[in-house]
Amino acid sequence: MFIICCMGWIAMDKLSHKLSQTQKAVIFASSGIVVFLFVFCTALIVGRYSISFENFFRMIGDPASYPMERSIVVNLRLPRTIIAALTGIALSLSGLLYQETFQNKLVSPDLLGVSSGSGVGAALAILLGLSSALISLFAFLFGIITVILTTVISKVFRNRTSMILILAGIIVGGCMSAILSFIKYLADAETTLASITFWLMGSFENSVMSDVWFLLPIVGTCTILTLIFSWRINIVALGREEAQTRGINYSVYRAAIIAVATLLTASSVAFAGTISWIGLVVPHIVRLLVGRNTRKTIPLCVIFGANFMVIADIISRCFTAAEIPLSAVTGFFGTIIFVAILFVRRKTISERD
């Protein structure tokens, strides 16, 4: 299903080469929403305990007659599916914001050390034997603290270029990775180390509705803000000199965009662990389909990111007795899809894509 959806979008891109970028964006967004509705319902139905479509819709109309199905859907599958969609949105959007702000197509949401810092926070909480809620809280706070530390270190060099901030992120991220290795060394090899390792590979297994009520306002607010200021993000992506000639306070807007991207990344990693590829691949796919205008790429990143992550979650929990780590699923299928799109568009890719 993962491959079929993406191959369909690739075919649509080939057939719509005579359409304008706006028309393409509308077509891809509309089809993406339809696919998401289908994928979301499928995620609620499939699993170790399968529910037929007929019983699913009967349960919606008469939940009292299907107590077991209702309990599985409402208490287990609904929270994790919503969290999966929100995580996909957050990582895809933050990846796009980082890539545009730093004018670098190879950066991902963990650019400034957010994922490494969140990993340290979660590993420390697991080592101390804290609850899952506190693990998420530690991961979130350590992710934010890591970016603050990165920003402070970059200020020490008194250089306003983006490269200094990126290098500071590499330094802090490397330090956090070293701390994480030390925490793993201290962890019990039979129990705690396995928990830390599995958390770092990403999973929605422990998702509950309280997580949704925490993550939804953050992702929703950040998404609305990026949509409102999408034209300013376009100008910031042109660089400091171009932004200043157009009357935009480059430093203020760049800092705000980085703050939004960081908040999205830290919140998603806190509840899902470290998930690779989504934040790197989805923005690339969207740009290849509709160009670099953020007025079009931001909505499509939201739709495509939600689709891809929900499908990845379905794959991770339905094909083996034990759940497959999400990073393994997203890495494997993300590579295949990205290569396929690059092959199809190989003659039309430009430096601006």
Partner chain sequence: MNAIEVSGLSFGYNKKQLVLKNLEMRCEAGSINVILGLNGSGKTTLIKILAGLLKASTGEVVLNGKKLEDLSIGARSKIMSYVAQRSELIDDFTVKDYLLFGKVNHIAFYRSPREEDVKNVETYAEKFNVTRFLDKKLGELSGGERQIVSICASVIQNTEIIILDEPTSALDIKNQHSILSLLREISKHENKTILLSSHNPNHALYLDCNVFLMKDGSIIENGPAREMIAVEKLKPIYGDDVCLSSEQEYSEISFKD
Second form
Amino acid sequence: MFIICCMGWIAMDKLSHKLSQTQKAVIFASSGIVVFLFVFCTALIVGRYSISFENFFRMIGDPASYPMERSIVVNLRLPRTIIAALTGIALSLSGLLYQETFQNKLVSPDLLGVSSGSGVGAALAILLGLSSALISLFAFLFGIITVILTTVISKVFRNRTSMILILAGIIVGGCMSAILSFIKYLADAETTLASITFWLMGSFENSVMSDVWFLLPIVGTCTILTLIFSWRINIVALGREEAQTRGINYSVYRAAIIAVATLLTASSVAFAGTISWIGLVVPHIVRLLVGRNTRKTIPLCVIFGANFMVIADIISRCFTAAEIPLSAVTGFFGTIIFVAILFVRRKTISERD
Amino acid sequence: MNAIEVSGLSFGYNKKQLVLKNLEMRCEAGSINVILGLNGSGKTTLIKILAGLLKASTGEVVLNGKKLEDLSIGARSKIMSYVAQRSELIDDFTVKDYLLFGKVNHIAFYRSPREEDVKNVETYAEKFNVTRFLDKKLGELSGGERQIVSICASVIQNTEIIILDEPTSALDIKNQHSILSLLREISKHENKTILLSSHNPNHALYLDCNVFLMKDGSIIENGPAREMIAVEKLKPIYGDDVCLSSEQEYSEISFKD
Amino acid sequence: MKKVLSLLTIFLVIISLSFVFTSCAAKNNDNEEIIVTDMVGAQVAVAKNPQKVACVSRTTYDLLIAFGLGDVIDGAYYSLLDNEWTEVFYPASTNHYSYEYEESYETFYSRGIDLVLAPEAYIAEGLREHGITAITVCLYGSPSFDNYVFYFADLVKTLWGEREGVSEKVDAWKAYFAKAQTDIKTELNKHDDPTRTLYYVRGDKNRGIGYTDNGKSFVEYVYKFIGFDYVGNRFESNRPSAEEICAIDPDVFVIGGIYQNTLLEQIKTTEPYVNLDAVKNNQVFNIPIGFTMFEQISVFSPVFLYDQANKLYPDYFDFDVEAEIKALSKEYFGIDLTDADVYNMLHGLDRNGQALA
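After the form predicted alone, can we look at the form predicted in complex with the partner chain?
After this comes the whole thing, all chains and molecules, with the earlier chain placed first.
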């Protein structure tokens, strides 16, 4: 089903050369929303516990008569699907924001050390034996602290170029990985180490509704903010000189974008662990489809990111008994779609795409 | 009235070495001004300070009667626009998208460009004869076409002052000519103050404009091109070998063998 | 020419020296050697009567002590020593060295270990490649655990059989186990009940209800023996999702390990597990813990059979599990347990009646 959708998109892309970029973006966005509604419902119906269509709709009408079905849909599938969608939005959006701000298309959301920082926070919380809510909170706070540390270190060099910030990110990220290794060494191999490793692998398995109430406001606010400023982010992408002379306060905008992207990444890492690839692949796919204009790419990133992640989650939990690690699914399917789109577009891709 | 006034301007990237030394200059409103100098004379530094991208160590810059340092980035962008040397960062955008960026200081922060903004940009594109590549990416354009688009975006920004950093560098003679005539057109019809840097004195002659001769971080001479482009004036900059060939239309600067 | 000659001499000297060293190393094992086949089928030459044994494999420590060989143990896997019950059954365990799962090879050399009982094949192989005698005694057998129930007991007999009292103790324990099996089988054969499904929750790590054992283990062996359909072997992984467990909806849940009390609470209070038939019908049981978890082959394995038979067939069996625990402790460890101790063991608690984790 998923493959068919992709093929459909690609075919449409190929046929739509006559359409303007804006018309294309509108078509992609509206079809994306329709597909998302479909995917979301599918996610609630399918799973290792088989619920027939019939029973699913009967259950909606009369939950009391189908306690097990209701319980599985409401307690297992609904929270994880919502969290998957939110995480997909958060990671693709933050990937896009980082890529535009740092004018580097190979940058991923953990550029400034967010993921490794969150990993340290979570590992520390697990080591201290804290509850799962506190683990997420620790991961979130440590992710943000790491980025603050990165920016402080880049300030020490007294050089305002983005390169210094990226370098500082590598330095801090490396340091955090070292701390993480050390915490793992301290952890009890029988009990806590296993939890830490499992947490770091990333999964929606333990998602509950209370996570949604934490994640939704953060991702919601950040997404709305980015959508409002979607056109202006283009001008930040032009670089300091051009942005400033066009009348944009580059430093303020860049700081705000980094803050938003960091919030998005940290919150998603806090609830789903580190999921690679999506932050790199979705923005690329979107750019290949509608060109580089954040006014179009940002809304599309939101829609495609949510779709991609929910589908990845369905794949991760439906086909094998043990859940396939999400990063494996996102990496695998990300590459396939990526190659497909590159192949279709191979003649129209220039050096800088 | 002077559109640009610079007094006592000094600047150094480090404390020991000053790139600009106690520099003075004045540009009349509605005039074209060329800063002439060799590579490394401080032209680009001066341009960047005027554009607000670098901060002067001492001295004062006044644009349209307002001190540069008192202007916010937004207010500054309504007085003065800047055309940088070739930037790779804009390559992926389509010409239409890029031209719309010139409108950013006229659009409220929460809004995107509307249909009327697009119409306005299309009118300018028509004027600058770039309509045929509105949907092309900037990276696909030739150097000359790119430069025209950049200048067009600056005009769309709708400021009284336009500052250009070596707009003709890396262009062939035909394109150099078309850029210069474009600037002359703009100055005439849009009544804008234009300041550009160049290392080719012939450009100044062609534009028939006000000239600042720059050497080692100071303005050493200042006056109309007809007076400034003379062998004795240029010798301190270009050396003793410089010569002038006066023919039909305008003089040509060249070097003795 | 001279240069070449001198190089040649040096070369020869090095080669001959290395031969001398290797032959020295080989000569070290001059006492009687026997070839042992370990649980994964590796043939290993082991000197008889090892005097310094490292029990990195969890299932070996309590049995060695019970068979009167506590003095040949140098150390044990750290989680065995961290368990407070260990000190109760064998006070001298405080002198034992605490090993990591993948302990460094040098530790074994510096401690002069004769034999390492390794928990997994790759660990044993690594040790052997580095010249340390190691055999694998793992929790799983292939193709099933049926042939491995007495593997370690027999191995003890082979290696230390000449030592006074060891063979007798091993045989007595085997007989004890066989008796428990007969006691249960005889009664069960009288009835013809439909086979019920059983899901085992592995609670030695805090991984929730969705953590089990995929079979080929002693756990599967025992539950099959007492007439259950062990569903753990239906899953492809030992981490089935909640949906899969609900899809099977097993008749009975058994929960073992140090996290058992947390998990018991969890299954009874969280969605969607509360909707399971087993939870509604109160068919969720724990597995006792003492020196080891009872579901792991150990001295108390006969009691494991009795205890689970009582819980899973309350109408047929009423073994006196408390008395059996006391008797086994007395016979094999020479200690008298209090009633409180026995109660705590049966409820998966520590000596003070607190949850173990």
